[in-house]
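In the form predicted alone, a lone chain appears below as structure tokens.
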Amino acid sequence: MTQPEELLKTLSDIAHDPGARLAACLAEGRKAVGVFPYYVPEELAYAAGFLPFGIWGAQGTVREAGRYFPAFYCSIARTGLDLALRGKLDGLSAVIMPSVCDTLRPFTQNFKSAKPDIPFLFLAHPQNRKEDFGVAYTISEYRRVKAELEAVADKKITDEAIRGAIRVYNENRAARREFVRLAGAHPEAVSPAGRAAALKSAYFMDKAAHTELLSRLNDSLRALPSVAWTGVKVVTSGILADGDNLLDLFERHGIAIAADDIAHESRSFRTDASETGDPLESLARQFAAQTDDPLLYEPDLAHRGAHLVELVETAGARGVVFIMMQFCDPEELDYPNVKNALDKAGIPSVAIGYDRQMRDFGQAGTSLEAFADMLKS
């Protein structure tokens, strides 16, 4: 059976090139399409035969972007146009751009002007995703942006294409889900970068494929014997938490990461989609269905601080530690309410600030070896 390191080495190897993923792509003669966040309904450019794209951004300086973003915004926005301004996304078929919150309602917009070279399709979702006239809602952009994704690969796009896409997607977010807890099992074979990066690779991917490498790094990890774990288990909490930079601090620390509720990962593939019926509908009631998400609109503010409780005692962890993405409002307002839930549960956390951005991670070391003290003792 191949170990562990050896796959893991692949998806990471896949997680920090993306740009080499994508030039494979097109000298294959795929097309394909970028995909901003958040929850963009991927199926319908993998039922057209394009491969979806995640764009979440890089790590680095910004150099063109500045033109249009102010250094106090968001570093997802401001690096992902920067990206697209320095010609790192050219060769895309077209992107998919939604508006679920304040930053990103200008951000489409202003990649819009910025880059009209790439056909630009605009995706908004309601807030009020639950009832029924909110689903209806959802169907109708699902509609939109299929007909345009249909203009861009002149082609129809079938229901039967959507649903075989859908079942894609489904054994992929059931195979990411598995990854998570047997990463949380075995931190002593998963290390905290490790374990982004295996996660972060199915963005660059067809998930056939990342489903199949996942499998069977799954398959090695459930052979490994049970080791006890000398750190400490945490579950993390926020926006991104890819920056190898920031990971290393954690693995140096002795912090494992048994689970987390960040939007880059779990949140991500946390709910399926129904792969019978009306596949549209489908995949708007699988948004529907999404919980637990500061960005979402939540009637009960104390459903995502319990939602935090509960991810940490069944995954046999001590702490929480939320990676608050600089200038984000929607993580910022809901920090204190979700806190105040842990506290009262007994549960330790710490905040630490991250962005795209960030060179200097001393004071997130200092936090974050402080936190495994108080935790180990």
Given for the second form:
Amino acid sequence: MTQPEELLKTLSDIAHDPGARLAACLAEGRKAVGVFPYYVPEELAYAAGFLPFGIWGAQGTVREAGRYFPAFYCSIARTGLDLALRGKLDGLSAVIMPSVCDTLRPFTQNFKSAKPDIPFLFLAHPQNRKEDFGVAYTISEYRRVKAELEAVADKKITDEAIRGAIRVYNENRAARREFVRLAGAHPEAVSPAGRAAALKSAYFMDKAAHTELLSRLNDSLRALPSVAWTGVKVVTSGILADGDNLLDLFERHGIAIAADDIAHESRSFRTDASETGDPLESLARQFAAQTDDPLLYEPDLAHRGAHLVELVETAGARGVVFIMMQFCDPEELDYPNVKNALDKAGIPSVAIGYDRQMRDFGQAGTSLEAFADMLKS
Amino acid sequence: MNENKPAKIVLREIVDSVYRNAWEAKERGEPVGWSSSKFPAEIAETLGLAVCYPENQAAAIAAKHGGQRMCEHAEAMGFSNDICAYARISLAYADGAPCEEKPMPQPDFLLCCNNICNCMTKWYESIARMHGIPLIMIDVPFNNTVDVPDERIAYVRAQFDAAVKKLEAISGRKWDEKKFEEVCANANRSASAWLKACSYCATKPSPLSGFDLFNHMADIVTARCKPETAAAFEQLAAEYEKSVKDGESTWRYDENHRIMFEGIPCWPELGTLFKPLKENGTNTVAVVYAPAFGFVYDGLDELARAYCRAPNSVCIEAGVAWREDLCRENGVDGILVHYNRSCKPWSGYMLEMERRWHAKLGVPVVGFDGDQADPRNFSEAQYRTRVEGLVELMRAQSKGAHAGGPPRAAASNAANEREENAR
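Please could you give me the other form, the form predicted in complex with the partner chain, since above is the form predicted alone?
Let us now look at the entire complex, which starts with that chain.
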């Protein structure tokens, strides 16, 4: 096994068994806080000594959450609640839940109803986040979450500890951005599933430890000779793209992921926080700088389309694969906008439906095969 | 009070005048806005801006059976059929889809407030992009506690101030504090009269069908800041008062059972919704959607607080309490829940609400699947079966009560059924 293969396997093993990671963390005596999507300032939990543990649902069938959600809700929420109801999140000291979309709103209420034994830390981000009043409001929300974390941890979270956490997280974000670039440059060494797993593993690890492993992987990828890619390169866009069944289809049809616009991936580590000054303001301004995300209000109406076009061109991709999370109305509402922007720029795209509970990938495979053939021709 | 015309006619004419005024403003070359239903209407009204309401338009189009055609137009534009049908209808209209059911002028500016849902945000962004027009966004974050934190009020209030500045530029008019106070006084008077009219549902027998309130909602949404609206609601309340005295009602059937209808009605299917209810002597005497639009306040800070308390922006405790109070005050003995395919923030915690109502009120609760505007998401057969089930449960409970026993817990309300299915 080459060094990149070994490191990819290590990260993939972590990504594929989050339950074992949580159990190991708790066995080592470290407490963990669950972090639901999107844009939770994990640094606050990290600064309190917790392991922030990402919860984006799980592959598989919803068993218990049907008691709370009708069927037409995003499977991240349904399977996430299912994990809680089946005791898979037991041991967490608390969870932090944002409410930025129309599914997360009721999800927060369902979670606190369904799982009252896990302390529930609510977070309501602003959409008008860039103006001073928006930043001030974000700071007030983060201050409240910090106070609630202090109560759970039974210790004060100092500004210095938050600044230290920001440094750890900035380093990890930089390492993940570099990995995305290198994985795009070396699809012969990093499969789509391997790429996703290396990124996903960050949700279940101490970020400093993840940075250490990922940096070694990045070094080993950087040392590889340049190899001409005989398949096609695309940019992926959507909420989540971590299913092996889905990503193996990319590999089977010679489709490499040159860059992504995925909430679970690059959207979550595009922006750094300042390591100096008031740390809560740094985190609030980091959120204010988030852009090109259908979950967030975008005052510059042409921005996201232009961003996607630029992403394709910079990454040397030929097209875009939209991985449309079933029942995600923010993605669905923004899709014609970005599709039109790509069409105008002459960039081909295809949309495939995706769901945590998906079992039949026949249609997705056919679409991807046809898309790859079109891009090659 | 208008002595010659019934209030329902006056109210209809007021809504017509809102749209007529918008057309006239357009003809004069003045900017016309489109506004979400719970954007603070007081701001545009103070600046004398003509405003139309896409949600009201979509409901009207759907009620006149144009919903599916418009939705299909939006789907052809690339919008998924998963998206709220109001949004799809509105996006289709903004795209120029032919629509005789409820025409209104195309917008020159947009007023978006996401207190009722986040779907609004991308919906209005899409229209702003299509027409190249300004979008004024007021963001009201969801509340997890019954009391809204002061920091959130300050954030909303600051957005009101920013919106005023932007709308001054659009209208070419300066903000007039005195005019604003008048507008707020009108809105408060409308809200008080509207809530008073809604309160007559508590009378047994009710002088009205709760479905009437759905018909009058257009006024509280589109014209709540106008003095004629306040007067018309006062007339409506007076008419209900008279009906109570005269023993009359707009519900012309038996009132064997009194229910709460939870959610937005299926506008394309109003007749279908009504039919099994009237056949079974079941009057709707509580609709949370209607009084949710009646709020009274004093000043901009209180206005900001009021707009934070939209149906889909409050926590489950507040949502349950609203309905619980309404059901107790109005003597409800059953609840019919619309699982609205178009409204994720609303329907997403209804199953838990069902359990809490059932536990707190001891009344049967039954749900059905439908949609506020896309008829493809509604099954008449399922609806009829569910209503019949609810009636049976209410009948059984009523017999138990007559026999002197304790209220009988419903054996198979919708939440329990789903719970069983989930296992």
